[in-house]
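Form predicted on its own, single chain, as structure tokens, below.
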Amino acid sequence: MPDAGDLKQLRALTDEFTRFMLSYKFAVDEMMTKINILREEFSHRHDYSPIEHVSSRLKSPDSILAKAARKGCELTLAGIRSDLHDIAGIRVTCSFISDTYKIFDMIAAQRDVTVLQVRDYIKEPKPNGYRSLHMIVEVPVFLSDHVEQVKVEIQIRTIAMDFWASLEHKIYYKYNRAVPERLLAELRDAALAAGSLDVRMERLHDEVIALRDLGGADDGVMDARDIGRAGVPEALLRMLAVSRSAE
């Protein structure tokens, strides 16, 4: 049975690691708030939001330890904080390729967000076909007794890129990374097809946007945010007036 001194040291180490992980949790919360504000503001100012979906995650302690060992970094909290940039992660999914760069620009423009690293796997995909826009940012976390700068990895990709990456991850997991060459070749082909789909869908979207000023039939749906702002058809106003006079 461990003695009182060992138990005290264990509690202190556990508390230190808990505070370490909480700093990353708070950094994710901070960035998620910023991204969701941008998402809502953009949707009010424009006809659509460039952000379809946002998710976040924190690496597990086992995953942190395994990656630190693979990278050969110093196995201390300071060493891990310095060398591991993806303990906290956020994934932003967009409809179109141009939207990924819009989101990047909006995040980078935040005054208290420092962009440390950018890897553009959209313009230069990985050999296996992986495409995404990665940025490592540093954001201040205001704790009770000090301010801590914490790194967050943000991945920005289209729906097609995200679908491909999710499938690729599942395949690598099932095969314990020893994926047969036949499947690797099919994944590369699928990545090309997804890239082609992204380009075609954005071209169609641009054509629709160019035609929006020409008007068209009402699609029968009203956005709840337009209640009180959208005009009321004259025929409906006449009907309400007749109904009121008959009361």
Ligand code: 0O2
Contents of the next structure:
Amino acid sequence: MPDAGDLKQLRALTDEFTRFMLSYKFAVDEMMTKINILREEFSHRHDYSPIEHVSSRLKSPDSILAKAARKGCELTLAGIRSDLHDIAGIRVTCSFISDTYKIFDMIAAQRDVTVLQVRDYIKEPKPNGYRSLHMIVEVPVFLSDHVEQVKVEIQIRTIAMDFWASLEHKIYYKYNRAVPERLLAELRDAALAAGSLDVRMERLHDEVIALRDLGGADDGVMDARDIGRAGVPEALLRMLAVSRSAE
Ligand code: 0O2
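To complete the pair, please output the form predicted together with the named molecule; the form predicted on its own was given just before.
Below is the whole assembly, all chains and molecules, this chain first.
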């Protein structure tokens, strides 16, 4: 049975690990706020949002330990903090390839964000077909007695890239990392198809934007937040007046 000293030490270690994980949670909160502000402000200024979806996750303690062992990093919190870059992760899904670079630039331009590493798997896809734009950033987290610089991995990709990556991830784990060559070839093929779909969709989108800029018709829908702000057509007002006087 553990004695009081052991229990005290266990409690102190648990507390230290909890504070370690909390710093990553706070860093994710900071980055999510920044990204949501960019998303809202961009849609307000440009009438469309380059971001379709944002999600975040923290690596589980088991997965942190497994990756630290795999990378041969020093098994201390300081060693893990310095060598593991993706304990905190954010994924930003965009409609179009150009949007992924827009988001990247907007994040990198923030004064308190330091970009530590960039991996552009969109320009240079991985041999298996994986495409995504990765950045490791560091953000300050203001705690009660000190400021900590915390790393966050941000993956930015299109819907098609994300669809491919989540399917590939599932297949990879289903086959316990030993995926049959036939499936690997199909995945490479699907990645190429997703790549050309991205290019076609962006070209179509650019055409639609050009038409709209020439004064094309509106698309017939409105955001619920605009109720009360959008004007009511004169013909509709006249119709309401007629039906009211008939009541
Ligand atoms: P999980 O389970 O998603 O967290 P480094 O961290 O720099 O030592 P790493 O991890 O190879 O080296 O960096 P890289 O290549 O930037 O990959 C980081 C993350 O990108 C991975 O984290 C995956 O989430 C994703 N990723 C990279 N390559 C692939 C791929 O081929 N297919 C899919 N589906 N995702 C990929 P983890 O920790 O490997 O996995």
